[in-house]
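As C-alpha cells, one chain now follows by itself in the form predicted alone.
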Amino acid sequence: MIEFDWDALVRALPFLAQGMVLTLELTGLAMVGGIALGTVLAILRLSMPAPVPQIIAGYVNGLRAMPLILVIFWFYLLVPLFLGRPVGAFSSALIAFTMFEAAYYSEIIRAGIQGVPRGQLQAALASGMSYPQAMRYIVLPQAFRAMVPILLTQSIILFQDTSLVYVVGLRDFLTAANIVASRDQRPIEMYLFVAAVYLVLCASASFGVRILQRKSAR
C-alpha cells in the first residue's frame, strides 16, 4: 500500500464518473422498460388463449437460456438490420437489456399475480370492473407490493451485468476503469476502486431489499 497511487484515482475520477453515469442510465432505463414489458408478458400469458401463452413461454425460456453477452452482441447486429438504419451502441444495448430482463421480470410478476387470491379478481369482475381494470386497480397493486424486494434484487443483478456492454464499445464504469488502468499503468488502484464502488452500491441496495422484505412480511 506504500506504492498505492491515490493521485491516479483522483485524476481519473471525472472520467470514471462519466462511465458511472452511463451505467446508471442504462440500468435505470432497462429496469423500467423490462418491468413494463415483463408486466405485459405476464398478464398476456395468464389471460390470453392458446397459442399466445406458449409463444410467450418460448420467448421467456429461450432468452433465459442464452448468455447475456450473446444477447447484447446479437441485438447490436440485428436491430440495425430490422430497422434498416444504424441506431447506435447505446440504443442497441438498451433494447437488448430490456428484452432480456423482461424475460426474468415477467416470471417474477407472473408469480406475484398468481400469489394474489383468485377471489380478489373474481370479486372485482363481479362488481362490474373489466379485466384490465381489475388487474390495474386490484390485482397488480397487491402483487407489486409483495414483489418489490424480488424486483429490486433482479435490478441489482442488472446493474452488475451492465459491465458487459464493452462488447459493443460502450464506455461504462468498468470499461472506463480498464481504459485508465491501461493508460496510466495503475491496474491495482483502478480495479480495487471499482470493486469497492460495486461492493458499496450493491451491499447498500441489498440492505434496502432486506428491509423491504421484513416490512412486506409484516
Given for the second form:
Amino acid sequence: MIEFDWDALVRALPFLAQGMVLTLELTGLAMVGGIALGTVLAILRLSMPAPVPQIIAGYVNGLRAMPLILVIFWFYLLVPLFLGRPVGAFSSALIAFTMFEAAYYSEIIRAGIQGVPRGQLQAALASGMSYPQAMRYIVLPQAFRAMVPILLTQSIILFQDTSLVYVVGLRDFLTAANIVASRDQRPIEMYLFVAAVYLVLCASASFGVRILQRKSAR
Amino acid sequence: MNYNWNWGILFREPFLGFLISGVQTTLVLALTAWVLAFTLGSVLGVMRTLPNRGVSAVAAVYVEVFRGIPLLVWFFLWFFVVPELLPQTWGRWLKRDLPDPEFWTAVAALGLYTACRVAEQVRAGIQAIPRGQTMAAEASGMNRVQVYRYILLPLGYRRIVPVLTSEFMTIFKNSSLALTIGVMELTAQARQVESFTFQGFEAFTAATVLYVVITLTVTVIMRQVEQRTRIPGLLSAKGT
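Now the other one: the form predicted in complex with the partner chain, given that the block above is the form predicted alone.
Time for the whole complex; same chain goes first.
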C-alpha cells in the first residue's frame, strides 16, 4: 500500500494559493471581458445591416469549431507578432480566453435578447427612445435578468477551462500543483487535492446557480 | 508584422506526414472515447430515471463528480494517480505491458468525462416523454425492460439528437487535451511542425482548417441522422 505524505501538501499550500489567485484573476477578467465583448457582438449581429452579422457569425462559429488549446496556442503566437514586442503568457492567455469565451457568451446573450417580447422594443422606440437607449434601458435589463443563471454556468466552465493555461506554462492552480508534484515526487497527494478543491468550488457554485434559477423561475 | 511566409512547408515531408497522422490519431481517439461515453452515458442516464433511489443516486454522484473537476485534471488523475492506487500488478500492467498507454489513458479520461454529459442528455430526453406513454405501455402488459427498450429509449434518443450532436463535436475538440500526456494528436502535431520549422502561422492554420473540416463533416452527418429520426408532430419537425 502506498503511504500518503500530506506534509508535502501542507508545505506546498502557499505556492498553490498563489496559483489559485492567478486562476481566479484570469477567470474574473476573462468573464468581464468576455461578457462585454459578447454583448457587443450579439447586439451588432442583431441590429447591423449585412455583411456585419455574417462576419460576426463567422467569428463565433469559427471559434466554436476550434479546440480551446489551439486557440491558446494561436494567441500565444499572434499577440506578440501583432504588437511587435513580446508580451507575457498571462496577457496572451487573457486575450485568448476573452475572445474565445466572447463567442460562447454572445450566443447566450443573443438568445436572451431574442427572448424579450418584440412589443417591448417597439413600445420603447414609439415612446421616442433611440435604438441604443431602448437597448440600454428596456431590452438588455430584461434579457440579462433571464440570462444570469446560464451566464454563471458558462463562467463555471470558464473557471475549469483556465486550467488549460498549463500548455503555455502559466502558473495557475493546476500548473502550480504540477510543478510541486514533479519536484517533490508527490503526484498522488497533489492531484487528488487539486481535484478535491475544483470539485468543492464547482459543485457549490453550480448548487448556488440552481437555487438562483429556482428563485428567478418563481 | 515581420514574418516569412512559407505555405509549401505544409506539403513537404515529414511535416505533411505529421499532420496526417495527427488527424488519424484525433479521429481514432475521439471515436473510441465516444463509444465509451455513449454506452456508459446511456446506462447512467437510464439509471437516473429509475424509481430506485439508490441506483439513481449513484448515477447522480457520478455526474456531479465528473462535471465538477476540469477535464485536464482528469487526464492527470488517470495518468499519474490511478496506476499508483491500483494493486501493484495492475499498475505495472497499465504502465508497462499495455501497448500505447498514453492513448488508452486518453480514451478513458475523455470517455468517462463525456459520459457524464451524455448521461444528463439521455436523462432529459427520457424525462421529456409524456407519462402517458409509459402508463400505456405498462397497461398493455410490457415489463420495465420492454418499456425502456421499445418506448422510452427510442423516443428519448430521437429527441436528443441535436444536443448529442454538439456533445459529439465537443469530444473531437476535447481530444486535443491528450497532448498534455504525450498523445500526438492534431494539435500536438501542429505544434511539432511549428517547433521544427518556426512556421507557426502555417502550422496552426492547417490545424484550424482540419478541425473545421472535421466539425463540418460531423454537422452534415448528424443533420442527416436528425432528419431521418425526427419525431413527426413535434415543433422541431418543421418543414415536413
